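Single chain ahead, by itself, as C-alpha cells, in the form predicted alone.
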Amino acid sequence: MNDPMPAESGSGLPLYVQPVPPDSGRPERSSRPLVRQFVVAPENWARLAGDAARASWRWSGIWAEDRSPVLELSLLLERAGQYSWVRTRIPLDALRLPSQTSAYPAADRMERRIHDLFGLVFSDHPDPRRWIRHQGWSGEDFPLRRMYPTAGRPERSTPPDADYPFVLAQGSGVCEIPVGPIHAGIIEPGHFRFQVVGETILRLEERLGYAHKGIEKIAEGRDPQGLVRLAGRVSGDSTVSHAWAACQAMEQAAGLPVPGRAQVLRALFAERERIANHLGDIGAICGDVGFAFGQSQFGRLREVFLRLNDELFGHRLLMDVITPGGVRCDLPADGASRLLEERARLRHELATLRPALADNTSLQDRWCGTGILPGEVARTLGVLGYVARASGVDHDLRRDAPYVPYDLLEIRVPVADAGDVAARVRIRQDEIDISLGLMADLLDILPDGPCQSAWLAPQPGAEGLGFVESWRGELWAYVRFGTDGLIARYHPRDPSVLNWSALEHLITGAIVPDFPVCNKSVNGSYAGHDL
C-alpha cells in the first residue's frame, strides 16, 4: 500500500520542497511557459518523485552541472500546463543520490547519462550498465565535469565498444537478430538487438550513443551567436525548434524583448518546420511497406515545400534564421502572397492523397494494429508530440502552456486512441492540416516594425529556460551565463530523448519485417538524443 500523500503547498508540490521567490513579475505576455523554482534536500530526491508521480506530475527531464564544489541536479516536472524546476545539490566528493526511476520509468536513461558525464552514482538504479559513454573515456573521465578538457585525453586508438551487456537471449527457439550500428541509408548509428522466435519478436533493445558531438562541452565558451548556431545543428531535422528554444533561454536570462514581428515569424518558420517534417516521414512510411506512389508523391511535396523555403529564407532547412532578438530575415514583400499560393496548392494535392493511403486495402493491412502503443504505457514513459497524441495522450505546449504567439491564436489539437502505424500516421496528416491553418492565422496577425533587437549583456550567473512544441514534441533548453557575457551551461532536451524507449514497447509481438515502418512512424533522432 503506498504511503499518504503529505501535505501540498500552494505549487502543489509537497510542503518539503522550498519555493525560490521570483527575481521579478511575470509580464502579462511571457515567451515561454510559467516556470517555478523549487529546492530539496538531497534525501528527499526519491520521495519528491513518488510524491509527484501519485499528484500526476509529469516528468519532463533532468539535467546536471558542476559548480564546484558541489554538483547542481536540476528536475523539470510539468501539470497543467505549469511548470515546477527543481533543484538539489550534492558535494563533488560524495556523489550518491537515490534514482527516481521506480516513480518514472523515463528518468532511467536520463539518469545513466548522468552517471556516465558527470560521475553521479544514483543508489538504486535498477539498471546500472552505462549508457552514453564509449570506450574513448577512462572509467575515471567524466567529460562534462568543470575541469575535463573539451579536447578529451585521446588515445593513440579507441578500443570498439563491443562489450556493452546485452540482455541475453534464452529460452527454446528463441534468436537474437543485431542491427546496426550502421544502416543501409543515410540514417545515423544505431544498434538494434531483436530476440524473436520465428518472425516475431519477443524483445528489443536498443543501444544508442553513437552520434555523441559533445554539444554541452563545445557550447561553454560561446557568446549568444555562436550558442544558436551550435544549437540549430543540435538535430537538422529540427533547427528551428532547437535554435528558438536556446534563444528563449538567453532572452529570458538578459530580459530582453523580441519584437512582436520577429515572434509571429518564429512560429511560421516552425510550422513550416513541422509541415516538412511530416510530409517526408509520411512518405517513407509509405515506402517501408512498398508503396512506392505515396513515397513518390509526398517526397515531391516535401521538395517543392523546401524549395519555398530556400527562396524566401535562404535555407531549405531554415537554419540559422532565428537569433538571439529575433530572427535574421524578414518575409519579401511578395512573401505573404506566395506563402498562400503554395498552401492552396499543397491543401488541395493533400485531399487528393488522403483518401489514396486511407482506401489502400493492402497499405493500411500493414498500418492498422501494427506497432500499438498502449496511452497507459506512452504516459509512464512521457512519450511526446504526434507518437503521444496518436496513443491518446491530448497534450501540446502551444494550446496547453502557450507563449508568444501562440497564446493568440486558437491551437486544435488532433488525438487518436489507436496507437498503431495508422494512428501515427493520420495525426501527421492531421498535424500538416492543422498548420497550414496555423500559417494563414500567423500571416494575418503578422504587426509591422522590426525584427530584431540589440543584444543586451546578462548579468554574470543569469539563467533562462526556453520552451518549443517542436514537430516532435515538447522540447526545451537550459541555458546559463558566466561571468563574461559567454556561456557557463547549456543543455538541450530534444523529444527523441523520451519517445526512443516506445519503440521497444510497441515492436513487441511485431514481425521482424514491420519493424522498418514502426520505427519511422516514431521517428527518434539519433542525434537529438546523444548530444
The other form holds:
Amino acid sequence: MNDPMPAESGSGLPLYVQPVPPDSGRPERSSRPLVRQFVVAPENWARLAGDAARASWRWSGIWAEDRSPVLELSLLLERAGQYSWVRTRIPLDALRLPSQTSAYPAADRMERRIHDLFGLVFSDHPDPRRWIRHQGWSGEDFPLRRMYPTAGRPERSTPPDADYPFVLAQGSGVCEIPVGPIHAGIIEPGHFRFQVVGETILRLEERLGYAHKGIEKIAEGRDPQGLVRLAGRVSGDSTVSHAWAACQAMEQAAGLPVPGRAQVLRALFAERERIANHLGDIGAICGDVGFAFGQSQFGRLREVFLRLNDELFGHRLLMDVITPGGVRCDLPADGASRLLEERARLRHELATLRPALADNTSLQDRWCGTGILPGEVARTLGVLGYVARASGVDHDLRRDAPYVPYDLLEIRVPVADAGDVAARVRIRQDEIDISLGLMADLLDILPDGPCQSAWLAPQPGAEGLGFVESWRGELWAYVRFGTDGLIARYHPRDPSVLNWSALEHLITGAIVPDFPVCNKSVNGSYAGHDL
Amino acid sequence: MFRQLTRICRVGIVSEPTPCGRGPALDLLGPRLEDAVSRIFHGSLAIRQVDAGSCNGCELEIQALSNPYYAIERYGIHFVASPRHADLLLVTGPVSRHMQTALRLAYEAMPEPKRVLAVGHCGADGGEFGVSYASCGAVHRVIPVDGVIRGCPPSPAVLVQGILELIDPALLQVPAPDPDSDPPASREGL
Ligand code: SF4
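Having seen the form predicted alone, please provide the structure of the form predicted in complex with its partner chain.
Everything in the complex follows now, all chains and molecules, and the chain you saw is the first one.
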C-alpha cells in the first residue's frame, strides 16, 4: 500500500489493470455514461483500491457472479462522469480476496453482503460479522451460488437473529435502546440499536436485511418482461428508476435501439417520480417535528400529483409503465396540456408554501443544525443524491454523465454546504422546482413516433449496465443473459446501499427525539438495500 | 403564521366528498365505514400495520390514507404503534424469512378478538416474489388471515373498501371496480 502511485495508463487507472477492448456490439447510442472495462489480478485488488482512491475515483459498488469454476467480482468506479468497470476472477475452491475497506469505507457492507451470499472471504475486513444473512440460511450456505436451490432449505419457522453481536458501549449512565424490526409508524422493517446517555445519542448501529427476499436469485431465468416487473418492485418508491435501469441494461445487451419518444417519456416518468417522493417526504419531515400544517399541505399536493399519474398513465406510482424496448403507455392527446397546467398550479402553490416553512422559526429551530453530515464524511462514504448534495457534493448523473434524453437538456444541480436536515429539505424543494422545469423541457423535445421497439433476442452471454439518476441518487443495474435469452444475473444497486451508513454518522450527538426527522430526511429504502 | 392561516383558508377542506380517481367512491364507502366502526368497535378501530418484507409501494398507499383527501381518522380508524392496542393487523409484503418470527410475535401480542388483513398481491399470494429461500410468500402461510386486499399496490380507496369489507361484509353494497389490481397490460387502452 505504500507503493508510489504507479504510472497511469490513459484510462486514469494504474498500469497493472488491463483494459478490455470494447466489444464490437457496443454503443448503439453514444449518449450514455462512458464505461471502460478492465481486468485485474486478485492479488492487486486491494492495491487497486488504494491507488484509485488516491487518484480520486469514487467507489460506486461491487457485485459478484458464480461463473463456475470461478467467482467473478466486478467493481464500478467513477471519476468526472466516467466509469471504470474492473473485474477479477477467483477460483471457487479458494475464495479469498483482500478487502478494499481501508481505501474505501463504502465497501464495508457490500463486501459483507457478498460474503453472506457467495462465500467470498475478504481477508483483513475490519468487521467480519454477517450482514444480509440473519437466520434464514446457515453460515455454510451461500444462496447466490449456482448450486444453491432457489427454494433454499428453510426450516419451518425462521428463528429471529437474536444473538447478533451488536457493538456495546459501556460506562456509567449508558443505556441501550433497541428499536425494530417493526417500527412504530407505517414504514419498512429494520433494526436500530442506540447507545444513549440521557437523551444524547452516543452511537447508532443499523441492522438491516429484514426485507431480504432473494430478488437477485429469483431474477435468474426470467424473461425480459418478467425481469422488468421484478425490477419495478425492488423499491416501490423508485419503481420507475429501477425499471428504467434494468431496461437500459437489457437493451444495451441486446443492442436494441429505443424510440426517441419512449426515451423522453421515460425521463418524464422519472422526473414525476422525483417530484412525488420529494413532496411526500417534505410533508413527512414536517410531520416528524409536529408541524401538521406542512404535513397536510404536502400530503395534499402529493395526492393530487399521484391522481394525475393514474389518469394519464394508468398507475399512481407509475409501476410497469416502462417495458423492454420502450414504454407501455403513450401520452394521451390532452396529456401535455394537463401536465403544463398542473406544473403552473404546483409552482404557484409551492411558491406560497416555501416561505411558510422558511419563516417558521420553531420549525427551522428543529431542522437547522440537526443531523449534520459533514461533506468530508459524505465523500468518504460515497453518499449519493440529495443527501450528498446537501453536504456540498456536487454530483448528478443527469449532468455529469448524461444519458438519453438528458444529453439534450441543461440540468441545474442545487448544492448546499450545511449538511443538516434544513439543507436536505431545501435541496429537495429546489429539485422539485427544477424537475417541474424539466417536465416542460421534456414535453418540448418530445418527438413523434412509436413508443416501443420489438424485443431483439440478445447474443448468449450478452451483458449490460444501465444508469439512472433516481430521486435518491445514482442508481444502476447489471444484467447478463444466459444462452437461452433469459436472465442469468441481475444486480440492482439502489442508492440506499451507500446512503444508509450516512445516518449512523449524522445522528451521533443528536437527541433521540430527533431521530425520526433525521431518518426521514435521508430516507434510505430498506427494500432497495436488502433486496 | 399569517401565511399558514391564509393558506389554510384558501385550501379549505379537501377531505373527499366526491369519487376519488378511478377507485370506488369514497363518499359512499366512508359513511358506511364510519357506521360499521361505530357499531362494531364503539367508534374506534385500531390498526397496527406491519411491513413483513414489502417493496414499500403498499406502505406509500397506506400512508396516503392519512392525507387530507382520505383522512381516514374521521371514520374512527387510527394507526397504533403497539400490536397490544390493535384490533386489526394490516400486513404487507410477502413475509420474508427474516421477518417471520417478528410477524408472528406481533400477531400473538394482539388481544382477542383480532383480525388480520393481508395487503397487496404480495400479501395475498406472494406476488412477484413468491416463495424462495428468503421469502415465505403469502401472509397466510405465517399467521391466520381473515381477508385480503389485492392490488399492486391497492389504491387508498381500495384499501378503505377492503377494510370495510372485512369488518362488515353485509354493509358492502357498492359495486367494486378495482382497476388497480388489473395487470397493467389490460389498461393499455386508457
Ligand atoms: S403488492 Fe406490489 S406494491 Fe405491494 S409490496 Fe408487493 S410488489 Fe410492492
